[in-house]
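For reference, the chain that follows is the form predicted alone, supplied as structure tokens.
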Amino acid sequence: MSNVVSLEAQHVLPTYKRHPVVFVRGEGTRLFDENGKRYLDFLSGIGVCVLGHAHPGLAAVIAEQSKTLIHTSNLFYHPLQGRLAAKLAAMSGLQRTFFCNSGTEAVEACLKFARRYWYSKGIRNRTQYVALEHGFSGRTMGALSVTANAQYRDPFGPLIPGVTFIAQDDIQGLEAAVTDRTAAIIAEPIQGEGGVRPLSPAFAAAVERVTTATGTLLIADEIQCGLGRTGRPFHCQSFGWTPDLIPVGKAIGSGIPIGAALVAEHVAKEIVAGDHGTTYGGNLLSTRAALFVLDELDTLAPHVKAMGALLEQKLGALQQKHQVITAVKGAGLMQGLHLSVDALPVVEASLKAGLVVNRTAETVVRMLPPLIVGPADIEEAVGILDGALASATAGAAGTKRTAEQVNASR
């Protein structure tokens, strides 16, 4: 065990299953470890580091910053906040943005939002969310309330009540949990920790519909697949939503902690001062981070769209060649092997091969590389994965061989 393992064991608190690697530095799609062994990362920090690791122009504004001015407080104006704000709004259409540093504070704060929308038109009964089922919004008692998974909400309740978990595409089921006393719907157009499910066309349309019939408000969680991944600003476009809060973290700062909740003018206008509040958000350092990676995430565009569509026709090819994925699911640069049998032994062999995917819903592999990747990464990436695939299939055949075997000779 590392020095640097061993000294964490002792004193950080275990709240994450990790694996056994220490990586010291990054260069593009690459990270290196404490040993100098290379890995190719399709993770990026669990869906960060979109303009990949050390990337010089982004390692420039920050040095550049920092030498400047790191941070003032939101008592006061500072002009890239305006800027940041300003550009977020043009990608959403979205008109006001709150600053804060992660995607769960910005769920947190839509949240909120909704909820005084309601209370400022002097409507004080629809306090209620609607959410999905293995849908993932953050672990903070807000968010994690809208989180489906018992495992993570049992031991904190009780949470937020009020909340409805329907189905993902019970388009009946929505339609009788959405009533007078209902807020807001939140939903992730591509569900990620929930293993990577995107909401079908049909079932998009029926809560934009919902939503338009009944005025409840859309929160439409772009966190994990929103700002690019899937080769459009946010992936709710490609379903036509108008979402009237959208939920961003991640993807924004490229590493730099930065999220934000992109709010529409008429929910604006109901919220006043000291409504909410941060510390630390929208700080000088993150937002000039964050305006460099959406300019550079501008010019990506075209780039992720032809890497999203190489990256799916292999992972279809691999699907062909091993009958235990059942499916391939995802959009863009955002993509999930849905497998027959638990995922974590094809990570583990993935990672020992030198490539940074991880599981999510336990049969799910989950990847989610740098928008930067390019088509000999995806090349190699995918034979790793056929490789890990095939040792995994044969270590569980192997083991149900040897359980028949053991039964057969009692």
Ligand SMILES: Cc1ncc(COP(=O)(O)O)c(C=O)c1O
Given for the second form:
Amino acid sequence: MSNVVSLEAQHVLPTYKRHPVVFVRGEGTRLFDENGKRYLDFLSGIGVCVLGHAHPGLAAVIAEQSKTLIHTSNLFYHPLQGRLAAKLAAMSGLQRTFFCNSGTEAVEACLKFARRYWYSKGIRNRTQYVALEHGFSGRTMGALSVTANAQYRDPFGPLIPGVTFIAQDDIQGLEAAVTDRTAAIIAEPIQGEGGVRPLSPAFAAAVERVTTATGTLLIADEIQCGLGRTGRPFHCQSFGWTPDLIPVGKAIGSGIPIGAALVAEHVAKEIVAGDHGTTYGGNLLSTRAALFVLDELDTLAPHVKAMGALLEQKLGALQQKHQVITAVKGAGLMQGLHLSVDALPVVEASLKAGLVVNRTAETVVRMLPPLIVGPADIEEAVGILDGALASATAGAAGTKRTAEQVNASR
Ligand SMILES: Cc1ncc(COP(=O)(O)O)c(C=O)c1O
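I would like to compare: after the form predicted alone, may I see the structure of the form predicted together with this ligand?
Time for the whole complex; same chain goes first.
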């Protein structure tokens, strides 16, 4: 890192541990640092830049909108907002959208709307939530309250009371946790920050069954796994879920900050003017960008399915080679290499070799590439990971396992 940058960086609150690289430019699946070194981006700003970097079409609509009108506030309706809400309704089946600025804000909105639903119905004690162990829904106080990780929660208590966490596959625990005081269950169809852990079909079916039987609202947190990343508009569609609320963020603006809470009509009709708000929500620049992104995602869906299958296959082959890989988990272009050792040395060795991935849940190498990623990119990324695994885990890795051993651990 250059001296000037490192001096200035002292003014940035160090809430993140940062890698010693400064990216100054991007193009498609590539990033370039200040020394001109080229990297393959398999993280896309943590699942955000789905169209890759410096997408000419996205750049053009942002430029055009910025020269036309950027912001007027929510005191005034604009057709771009209606168009984006209609598009999201067509994708999700949820008829209404509340616009905000980030994933965590979308979660906050969903948590509030769930409580408002029961309050409006005159049922004032359905205020509690059920959430999942290893779940992550953001860092603001409400979202943090339904986020499991003690390291994130403990310094900031007391959080919202009445949140019960259950293990991902604990169907009996789920049935016991949902009571006549539960407003909503919140779950990520594929847990992201918790280590790329898809819900099992049996557990997902139990969630749908329990919410339907008890009337408990279902909040499907699709902020990381949704919006085309697994080849469908929303990953929960693969479970046949009918969520009442879906928070989205990250990919929707492909880098322009925007979030949205998607709301089913029966919930929406209990919400009145003044219940919730944010100055920037529905901002015309981000709305215009999101409309462009979602149109592109429609076209990309078959490509994502094909590239997801290829990535999964290549990572499976990598698992055969490296004993430290205990499992490959994920779907589509959201994949995690679960290791028996700390994943950080692998992430650092990859970065040195020109591949951007990250560590999550200590032992998982997470991949969230741009959805425009091509077969040559995948080939290159897996090649770099192969070398990084070999160098970073030398000593930890043992002999090659048999196919039976590998399959047993998947
Ligand atoms: C599933 C999930 N929900 C919520 C959030 C919070 O979103 P943001 O950090 O964009 O506000 C994240 C962020 O990683 C996430 O992965």
